[in-house]
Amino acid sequence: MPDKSKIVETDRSLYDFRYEENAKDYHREKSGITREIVENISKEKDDPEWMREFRLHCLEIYNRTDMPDWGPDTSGLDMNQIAAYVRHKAKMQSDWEDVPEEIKNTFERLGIPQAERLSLAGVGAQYDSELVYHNLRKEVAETGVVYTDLESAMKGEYEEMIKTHFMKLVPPTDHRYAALHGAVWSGGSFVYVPKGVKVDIPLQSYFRLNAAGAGQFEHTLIIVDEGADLHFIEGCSAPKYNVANLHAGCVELYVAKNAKLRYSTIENWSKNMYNLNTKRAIVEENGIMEWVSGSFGSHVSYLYPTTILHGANSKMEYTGITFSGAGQDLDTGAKVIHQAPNTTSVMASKSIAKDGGIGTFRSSVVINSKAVNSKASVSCDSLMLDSISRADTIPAMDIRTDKADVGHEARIGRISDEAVYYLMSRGIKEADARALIVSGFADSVSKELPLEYAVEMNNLIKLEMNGNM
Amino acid sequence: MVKELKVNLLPAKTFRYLKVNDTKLDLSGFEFNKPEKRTASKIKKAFDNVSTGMGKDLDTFVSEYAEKKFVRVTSGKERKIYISNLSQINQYLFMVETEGKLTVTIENSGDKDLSGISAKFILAPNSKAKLIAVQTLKRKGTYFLDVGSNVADNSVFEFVNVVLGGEKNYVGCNASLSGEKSSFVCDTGYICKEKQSLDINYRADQIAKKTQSRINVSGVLGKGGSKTFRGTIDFKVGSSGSVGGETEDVLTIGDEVINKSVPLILCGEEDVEGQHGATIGSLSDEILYYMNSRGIDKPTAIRMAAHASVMRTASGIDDKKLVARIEKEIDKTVQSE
């Protein structure tokens, strides 16, 4: 049997690359978070007055809000060294041919235009702080679906809709990075699916943070109206730098009566990234919210998609996998608040830790007194691939009614030697046997993704596992 | 002057809005006098290294204000101790030498505004200690039980805890499994209703190789009852071959309940197996229908389930007379539901 050996860095060149850029083509705000910077961003974006005031209000909240006293260490993140706004001077395009060469090449290499042609109803591509490309298939647009950048929508016919929903689910008082987001947000998408419209193929937004020492603060606002149905996919990556980068995006999802939304994320930020993202959904009567989440990248992650089951009989499902390798401290999980009768939540999480990585599953299930006859189930499986890593599970439940049914289970363990031995006895090399077992462990997540993304996720697992033997 | 102590701290903090990272033990309405008798410094030093479940604040307070009682079980001997005559604040220090066996039963009943107990155990290799704590105080006042144990090679620490009375109840237990093949077994049963609260913090620190822990908590929440359970299995680096499990079952039989659970598994070692399972809820319609088809009406079925839920814990007590007293108290408590 070959001995285990370690390769500290795996080959991440698929994501970890950077084309030459000319600094003159970019506008970069100076580093730090000040009133002047916030006002500059607002001016750059030609915000309506209400948004300018909102940004400044958020800045005040940011300045007086402390850091949470739980979770991974963020002391390596110095906000004075982060540029909150970096944009290419070219305008957003709806044809890839018009996108600046180095940016187009980046997205080509990531496979985004190809995916759009093959399997997507629409694509938004953000590069640093601004969208560089946005397009929706004509036949989908004809059903009344709106998929555009948030800035344009805010100044057009959807201004009132955005004003009513923007940062209402995630108020700036929620936590320090929600306030920061409110102050400096830029980019992201607005999606509106009209009543009864079912979008058969997914929409996708892809976020690329290419600038060193910068932050990305995109805002995604999705409204799925009564009886409508949407699958939205979010992907992200960045080249690795020796300085900290920050991602503090915000996702707000409104799922109306009888509507359904699936929100899938393959997160593959570079390993110098602080990923302090906030995602929240509110679901009305008979509505369904599904989260599918794969976390592979980042140096530090705080990520807990939250669902508010506001309408009777509403449901949520969270299926997630987190893979923590060397130098990574990924704190992920989900939160749900049951506010209405007969609501249901299911959380299923898998986490894998190796090469000194730290993977934490953290969850919160709250069932309030009105949510009678509600059901909640949480399961968490963690796999430790060596004894220099950590895998922690920190679930919490707060149940305020006697008429609820709650189940929770968690398991932590290692790859069974017997299983590896069995596969090796069938002629499979030890490294492949271990990778196969890990892929099988992750199967419940990959089968929830469209085929192309399941393949990408399995490739990421293989990439991570290659460094393990 | 003692006011508020921060107790039952969660070893790994979580979301602040849940208010489970710790709790406050309010002792501001009570007067305390320092004991005249002092404990031998050698003994004190040995037990200073025993961490308890409720945490340092309370341990320091108890060390200052409780008169300590020290019990040693010499090598190869067996002792059984029954304690019922308790003062306001009590501390017991138990040392069990190699191959010694100790069973301690603390029965706490009556009408008290404050009743606090700290019990610390040091177990030498191949020894065994079992603490049975039964609390049937009147449903008023403040009660705390703070337990700590250091467990050496091949030794076993068992904790059986039944909480039925008191109004504001706090329980903590920490087992440091520093010896190879050492074990910790913890069973707790409770009933909380009508403004009663119970705040629990259990922790198994699995430090050495091939250690084992099992934490079972099973209880009943009646109308207005409140319970917070924190349970932690912490596999430290070097604890290879260790196994840990925790289960929690909560039967809710009344409305306006507050039921918080935070079962943690912390893991810094590859070759371990940890698991946790919890079920929380009322009796299902299917069970009630089945019971009804056997001639048992709904209130009786609920009382039977509540009785069984706590008696599961009491079944680990050998003293039949004590079990009978617990059973009587359970029946009295669930009868009124």
Contents of the next structure:
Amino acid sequence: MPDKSKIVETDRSLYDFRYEENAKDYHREKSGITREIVENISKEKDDPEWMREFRLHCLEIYNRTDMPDWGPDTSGLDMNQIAAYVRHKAKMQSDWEDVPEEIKNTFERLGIPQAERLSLAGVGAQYDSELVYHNLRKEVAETGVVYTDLESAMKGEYEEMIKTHFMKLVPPTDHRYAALHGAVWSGGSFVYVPKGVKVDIPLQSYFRLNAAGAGQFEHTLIIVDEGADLHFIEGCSAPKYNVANLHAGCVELYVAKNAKLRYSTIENWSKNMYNLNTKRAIVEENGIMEWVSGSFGSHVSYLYPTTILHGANSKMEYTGITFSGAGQDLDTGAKVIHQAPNTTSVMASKSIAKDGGIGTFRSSVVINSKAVNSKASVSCDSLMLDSISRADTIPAMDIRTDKADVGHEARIGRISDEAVYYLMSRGIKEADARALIVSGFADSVSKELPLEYAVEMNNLIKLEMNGNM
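Please supply the corresponding structure for the form predicted on its own (the preceding block corresponds to the form predicted in complex with its partner chain).
Keep in mind that what follows is only the chain, not its partners or any molecules around it.
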């Protein structure tokens, strides 16, 4: 089993070369968002004409859409200083040994491709704006499962399927950064699980934003067909710089009748990152959508996975944890829209704040008039590790039928001095005792992850507790 602690970078030293020193190996668009840059990206990608037109349409929407007037402060993010596209000139590989050495070294120190030996069904690795590696186990591919980079799939036999689904759940009119994403998106994965196929072991994508002053805009599109079952894991990291970086990816998930999808995320962004990611799922009759989310790092986060329960008896569960430290304002949560009878949603969130960090849990529950006999439960627990941090809960509920069962609860607490004293009396150092209590607080999330990723999350918590991130 690989040492998953390698995924956590205590010194952020992995960025050991400069783009200007290796200019011949890299293509980097100049900073800013202009028509010229969008067209250059489209040309670089060899987009079909419909995608080129879509990008330019998104750019028009971006230019006329205002910033949100609520949530964390994003004034430190200047898009004129962000490079929307940076890639190594090497092509994507299916054999790890063919990946360029400097990129391979970075991922190997993060635990990739060791992750393949965790019995994963497939692994994709993105470095800055491009996928550098993608591989799917032969026995999984033989069941008809498709797991490949979105750009290749878009130009092959799955073009019509992608054209039908791409940015339909998250339209560019949704918000300013959705429009930006549509204009400059690059990389990401496409997954299709055929009817009745149950993938017993997870697929994983790992995203690494390694360039200073850059943005990452990957797009993940997953379609789980009728009666199928999939667990997809997403990991993210970046080294720390003294300039802003931006992550504005997009995830669109389609869960068909009687299908099930679990989407797990461990985000370990650096604290100069603006994480403005958008994730959305639609679930048909008797389908199940499960979100498991761990958010660590980033200077500012806007992250609210949204589920549309479109079919009768469909279900959604969200389990998440956020750890905010000094200089961090993490605005996270979940949204659900009940559109059909007998639908069920459960949101359970944990947040931890220390050293003046701000953690906000924002939830939205909508139950429309047709969603009779639906149930929704929202709970948020916040743990304050000092007197200068802040935790807020902002629930929103829009209930359009009397025949619904809806509940919300929120609790804020501190580490008990008695519990710390008890553990110290058993020979445990004070810092370790506090970390142990926080890990126990996060147990409801970690137990939903595969063992290796639960270990990774606990390592992240320990590093946050010790102020090493």
